[in-house]
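A lone chain, given as structure tokens: the form predicted on its own.
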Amino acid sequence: MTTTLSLGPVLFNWDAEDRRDFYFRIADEAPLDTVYVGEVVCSKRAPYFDPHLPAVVDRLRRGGKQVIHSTLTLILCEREMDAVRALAEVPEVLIEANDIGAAALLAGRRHIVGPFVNVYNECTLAYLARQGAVRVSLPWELSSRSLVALAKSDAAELEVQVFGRVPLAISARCYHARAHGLHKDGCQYVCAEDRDGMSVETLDGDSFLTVNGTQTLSHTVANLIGQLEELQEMGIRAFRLWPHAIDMVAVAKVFRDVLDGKQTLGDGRRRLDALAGLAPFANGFYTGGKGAAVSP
């Protein structure tokens, strides 16, 4: 069974040159089929990286990667919608819509629906496919039971997130700026200080959530490497990794080796344990339990 391994867009506010170099290495060394690029969290960040985007896209394509341009998760103003319209006017660009407004704008042309659009049932999936969606990246909070039901539809290719902190929510307000006593309009790009997001603790001092500008993510790192075989048996063939400030080339190699049967699951787990120590792993959403829980 042919599988597709992809890298989602960078969610965090990395320095523009660091992000460019990250993608250059991904292009040259990572065993990925698809790479999503573009700012999905805060449009204020985009002007810093956009000048590097043509070189990044060119390098990724020369590295054999399919490149997909991701749109903002929450479009708040006409300027942000105009940016999506401008992108949609380029016919050869394949776009991932992460807002239902962007999905509506792309109706009638081939596109991707991102994981920030709620697709919880077969009817929604069929509707989006009729609008031109050829791949739907499913929301991360779906349980295996829901995935089984959706996988029975052949309306569009389905993608499941198998690694990375889970993006739980997005807001018009910026928690990151507020935590530093700043207003969103004068944030001083303080979110750039936390390359994997800012930890949020409970009153008891337990790690709870992660804040990334206007976005809230899980503290734990979703890891479905142990469920890859089960997902393939359902008919899921596309798997997404979220980038973090760790060796993502090595992480991609682990998933690729396990998917291709070149490495045992046990060895793959041990390699991931050594690579991704920023937070505990979890797979609770998949099993239908607490999202932060983990089970074999």
Contents of the next structure:
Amino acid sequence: MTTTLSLGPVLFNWDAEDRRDFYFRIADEAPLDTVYVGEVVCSKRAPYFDPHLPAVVDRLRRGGKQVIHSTLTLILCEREMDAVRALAEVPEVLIEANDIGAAALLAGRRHIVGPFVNVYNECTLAYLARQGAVRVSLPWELSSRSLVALAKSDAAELEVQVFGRVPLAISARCYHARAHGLHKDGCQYVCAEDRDGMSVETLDGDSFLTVNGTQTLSHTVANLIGQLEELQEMGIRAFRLWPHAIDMVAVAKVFRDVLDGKQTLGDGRRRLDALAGLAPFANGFYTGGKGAAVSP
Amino acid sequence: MGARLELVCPAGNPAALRAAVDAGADVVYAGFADETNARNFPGLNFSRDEMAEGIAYARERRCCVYVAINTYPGAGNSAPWRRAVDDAAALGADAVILADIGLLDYSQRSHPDLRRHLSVQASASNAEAIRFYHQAFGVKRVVLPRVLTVSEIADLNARIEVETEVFAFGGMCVMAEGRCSLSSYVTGQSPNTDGVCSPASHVYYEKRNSDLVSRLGDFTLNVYSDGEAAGYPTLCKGRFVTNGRASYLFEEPTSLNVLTMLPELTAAGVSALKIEGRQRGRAYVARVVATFRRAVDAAARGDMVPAGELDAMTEGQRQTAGAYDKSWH
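Could the form predicted together with its partner chain be shown next, to go alongside the form predicted on its own?
So here's everything in the complex, that chain up top.
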């Protein structure tokens, strides 16, 4: 059974050269089928990495990867929408819309609908497929029960996120700037100080959330390696990893090996435990409970 | 001045509906008592009979009723949402407020004459998104997310052909609405599908020496020292620690209040003002609606808008213009 393993866009504000080198290594070494590129959190960050994008895309393609350009999660102005328009003018570029405005712009041509668009049921899924969505990367909040129901539809290929912190919320307001006593307009790009986001703890000292500019992620790292088999039985064939500042080539290898049956789940889990180290794993959304919860 | 802003007011129960109508609401919005609307709290909302009576009461007094069906149907479980749309149409609702694409599609096909508004839960924050909902589903009005500044709203209104409604008073989401799963991360109940954020069933208070601790699920959201006023522990209004410093990282416990901005919102082309608070009692609703009634009428005449009257009704007696005022960022 063929499966697609993909790497979602980098969510964090990594130094442009670091990000370029990260993608070069992914292109050369990671057993991934698809790599998403592009800024999805804050449009102010895009100009720094954009000059490297052509070389990155070229290297990824030469490495045998399908490249998909992801759009901003929250498009607030025409300048931001113009960036999507410009991208859409390039022939053959495949775009992931993470805002319904971008999806509307891409109607009539092949595109992807990203996990930041609310697709909770088969009617919405079917509608977006009729608009030209060939793949829908589903929201992280869906339980296995919902996934089973959606997987019965053959309207579009479905992708499920199986690794990485969960991007729980997006705002027009920058919490990274706010935490440093700065205004969003004069943020000094302080989000770049935290390669995996800024830790948010409760007053009791419990790790809770992770702030990444205007985005808020979970503290825990979602990990559905134990559910890959079940997901495949449902009919899900595409699996997404979110990039973190850990050895993502090695993480991709673990998922690829388990998907291909080259490694037992137990061994895969042990390898991931050794690799991740960012925070505890969780899979609560999948089981229909609180997202921070974990079960086998 | 331009056209008079329509005043859209909350009703969590029949008493609040009557209070809002009597206080001068142009429109009351309400939901059925289940997961089909975004204020699915115990003891709140309307049975079908109560909705019918509410619509009759409002209509006799030249007030409209919009029915909010603004959560997302779960996969394989669209029936309750479709039934809510069917019933709202049958009961004579003046509009339904929807968020889900599949449900908008159903509503248009099954009830083409039923007026459709786009809920803020759909998070339509740009002209392309709004045009899509207008062209695909005949949406007549869009409730704008509370993330836009007044000048962004004016730019948007110049580019779209539908009415816009903005939040004017009450609780304030600081995250893009309909795109936040902070609460479900902690409680397992989703604002988008279950219609609850920071639900009371998961709230705990405990005394710790002289401090009062408020918790949501497994996480402490705030600690109040003796004498400090304790607010409801809404997740994004909690106090958290970053880089070793405790602060209201996302937002202070505060209320949105645009009372003094009515002329600017009118000039920006806004059609309607929405007052938040379906979980509030009739006294609160009556007071806020009456104050806004006077203010909207004053603004329409070009008179000074009375300020300060609602200070006592705001959370923690703190208020903000939210995103409308660029300084919020």
